[in-house]
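A single chain, nothing else alongside it, follows as structure tokens in the form predicted alone.
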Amino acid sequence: MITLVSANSKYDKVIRKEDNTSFNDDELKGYNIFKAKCSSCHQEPLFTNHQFENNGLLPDTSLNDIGRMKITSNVEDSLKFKVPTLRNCEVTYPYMHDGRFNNLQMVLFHYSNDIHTTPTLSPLLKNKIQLSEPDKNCLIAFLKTLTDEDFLRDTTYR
């Protein structure tokens, strides 16, 4: 598993200042929005904080999925799930631990409009993430820069 390294996306090339690669206007605006509103949990360069967080999903009663609490038996871990990397997120749908969202637009709608409040909700989400529709479009444009086509097409691991 440690040999599976995705580090050649447009984002990586921009950060390395490689081949005169740069973000377009929407991607740059999205990157700035990302740093301001998303990077507490999805920290660069791996785009995760390796923690478990309650991201405000309405619990699916048919799954009876209580999150990390199932492992720890600690009520403070109720509805907390591992923060995933966002690398290659353009192609890793469906999203969330239970696959409830089919696209990035649905994910951003959740964070900006549909947070379900519970005692273990991440404090960073108590007021939702304020995003306009143009902000969401720019944020998605940035997230797509995390797609590493070289990694995805590498047949070494098939």
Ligand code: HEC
Contents of the next structure:
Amino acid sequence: MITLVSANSKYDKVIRKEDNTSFNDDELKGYNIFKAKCSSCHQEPLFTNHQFENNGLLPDTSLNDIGRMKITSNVEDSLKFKVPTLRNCEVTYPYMHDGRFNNLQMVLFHYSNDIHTTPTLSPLLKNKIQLSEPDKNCLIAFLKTLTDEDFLRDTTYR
Ligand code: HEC
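With the form predicted alone in hand, show me what the form predicted in complex with the ligand looks like.
Okay, now the whole complex, with that chain kicking things off.
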């Protein structure tokens, strides 16, 4: 597992200033929105802060998954889930612990319109995340720069 490292996405090349790679306008705008609104949880360079957070998903009453609390029995951990990396997220659908969202548009609709308030909701999300439609398109353009084709096609991992 330790050899499974994805570090050759367009994002990585831009950060390393490799081969004159640069973001296009939408990607750059998306990156700035991302740093302002998403990166406290999805922190660079791995795009996770390695914490457990409640990101406002409506609790699923059929699975009844209480998240981290199942392990710790601490009510403060109720509905907290591991913050996942967003590297290669273009291809890792369906999203969230129960796979409830099939595409990135649905994920962004969740953050902008559908945050569900429970006692452990992250304070960062209590006013939802304001995103216009163009903002969402730019964010998705940025998220796609985290796709690492070399990693995904590497036959060592088959
Ligand atoms: C308060 C912390 C927090 C903030 C802020 C946050 N996220 Fe998340 N994000 C999470 C957690 C926790 C999960 C996993 C929830 C689960 O497994 O049910 C997640 C899951 C995701 C996923 C699904 C990944 C997968 O593989 O299933 C995407 C995509 C995502 N977030 C994008 C974003 C974007 C874009 C923003 C900014 C608009 C953002 N997040 C802001 C905590 C956060």
